[in-house]
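Just the one chain here, the form predicted alone, laid out as structure tokens.
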Amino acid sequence: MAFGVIARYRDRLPVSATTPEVTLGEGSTPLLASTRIGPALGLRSLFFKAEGFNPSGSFKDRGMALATARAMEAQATTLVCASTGNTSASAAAYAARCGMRAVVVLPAGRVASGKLVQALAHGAHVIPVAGTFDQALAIVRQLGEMPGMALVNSINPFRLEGQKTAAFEVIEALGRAPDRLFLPVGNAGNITAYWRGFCEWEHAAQTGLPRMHGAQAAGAAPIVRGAAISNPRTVASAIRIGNPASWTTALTARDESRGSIEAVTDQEILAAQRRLAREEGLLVEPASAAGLALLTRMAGAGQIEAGETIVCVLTGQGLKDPQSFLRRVPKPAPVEASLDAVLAALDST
């Protein structure tokens, strides 16, 4: 079996003869048939596209390995990037593993302590910056003009080639594309990336389209709203985007797809990370829980046929993000190690 989503897709990605099959094993993530959660909604057929099994820990890493093997290509020596964390984490990993210089400009204080402590680990240069990710995209956008540096954020067009390859997935999992697929919309791009796999293998293997759902914090809610926001705020990190780079494309998703792009709150955002870690074995952080959000939501409101094949996309693992468990969950108490100790603490809860 081919590693890695160069390897497995070569065919339907744009590469050529000398692009390196760079990897750190990413893609052949789970396609999970859920277990609770889809029969208490009244679904039949509900699935998570586990995306925090990619190395990294994120979806990132699908577009971040083929970025990285066209930046090698074309000579380049660094990576640079803006990042609300999981982009960090994946470019400071696959910088490492090729000998590449990573720099990561990220918004001071903005960045979950999970995500960061993997930018470090990996020896990527961090520099956080008073401001927004939007602000640091922009200076990025600048550095990747300078020699030697390739830009990696999703407005490389090579960043959401290797990213529609989860779509491929989900198709050869179920034999067809879902009816429907709820996804977290930050800066868009990953709404963009699957949209375009999905179109490009029902054009070769006409197995239909699905209908296209994102979600976006409320506090974070550009594309809802119809305007950019200049001081996003949402407890979801790794949607906290004021303006996307992917706009247009989304939009396009969600029009020749017949779905929408509709906000959550942070609450209900929440509420669905509880659930998946509770009902379902799976931590995610909260980005990832906001396309289950959306779900629930339409689900309660009678929007979705219970015969519906649906996917769900967690885009990233709860371990990238511990502080927005643990500010809700109190840590337990130690009592004495003794079974009669143990056993009252039990009847306590």
Ligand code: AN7
Second form
Amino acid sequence: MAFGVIARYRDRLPVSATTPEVTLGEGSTPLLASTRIGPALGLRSLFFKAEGFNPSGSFKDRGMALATARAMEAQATTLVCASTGNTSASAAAYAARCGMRAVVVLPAGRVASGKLVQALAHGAHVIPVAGTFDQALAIVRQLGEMPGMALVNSINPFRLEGQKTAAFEVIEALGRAPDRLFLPVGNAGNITAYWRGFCEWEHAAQTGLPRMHGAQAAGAAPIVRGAAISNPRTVASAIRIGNPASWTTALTARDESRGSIEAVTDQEILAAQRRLAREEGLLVEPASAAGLALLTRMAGAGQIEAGETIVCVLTGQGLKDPQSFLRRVPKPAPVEASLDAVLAALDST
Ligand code: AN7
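Please supply the coordinates for the form predicted together with the ligand, as a counterpart to the form predicted alone shown previously.
What follows is the whole complex; the chain from before opens it.
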């Protein structure tokens, strides 16, 4: 059976007979029916697209497979990117897989520890800069012009082409497009890619179109405010972005779909993250819970019909950012190794 996004969707992607079939087994992630949150919100058909199941633990792998394949085909030797963490983890993995070099430029001290470990473990050249993600992106835009270099941020058109396959999978799982799709928005590539995927499939097979709902963190919500932010702040480090590269196409997705892009507070994000872990068994990083945070608010305000089919995209794995938990949940203290001590500890929790 074909696996990986290039093999599965070859006829819908910009590949030729000579494009190498680069894969780490990305895509084919589960669309899980909500067992507890949906009913609690009064929604009968809520689903989670669990993108943390991708090989490097985030949706970035879909686009990275294709971007890496096309970079190899163009005889590039080095993948280069700026990143809040997940793009660098993914680029590092695919570069290692293909015998290429990865150069990742990161906002110093602002990348979750698991993601940094991934980039280092895969042998990427990690260069932290004293600045924001947006500043790092400005630098790699220039680096990417140099000989042998392939820029693999979502400015690279093959990234979004690969990422649109997630929309294809959602349609295949449901038999049609959902009524609404919720997802976090950072650099705004993913909302652009999903909308493209839904539109392409609708055009070919009349599968319908969802309303697209993007969530930005309140301290990093340039699209909601209508102005770039020089010093974005949020606990959701993955979407700590002040000047999104795909800003215009995100507005198109919002407006053409009659959707919305709204800000959610860190408190709402962390509450949604906690609920996913405790009520659904799904551990995601804070940014990945932003879509559910927005859905929770809209459902509470009576803006969603009970029978609508809703998909929330959970973009990345929770183990990437252990600090975001450990700051809030104290580690339990050890007790004596006896049944009595364990029972006493159980009583006191
Ligand atoms: C878990 O890795 O921008 O709106 O440099 O890691 O397409 O940017 C990550 C973004 C959502 C936002 N959820 O997606 C990077 C980076 C997670 C993410 C987003 C990111 P875009």
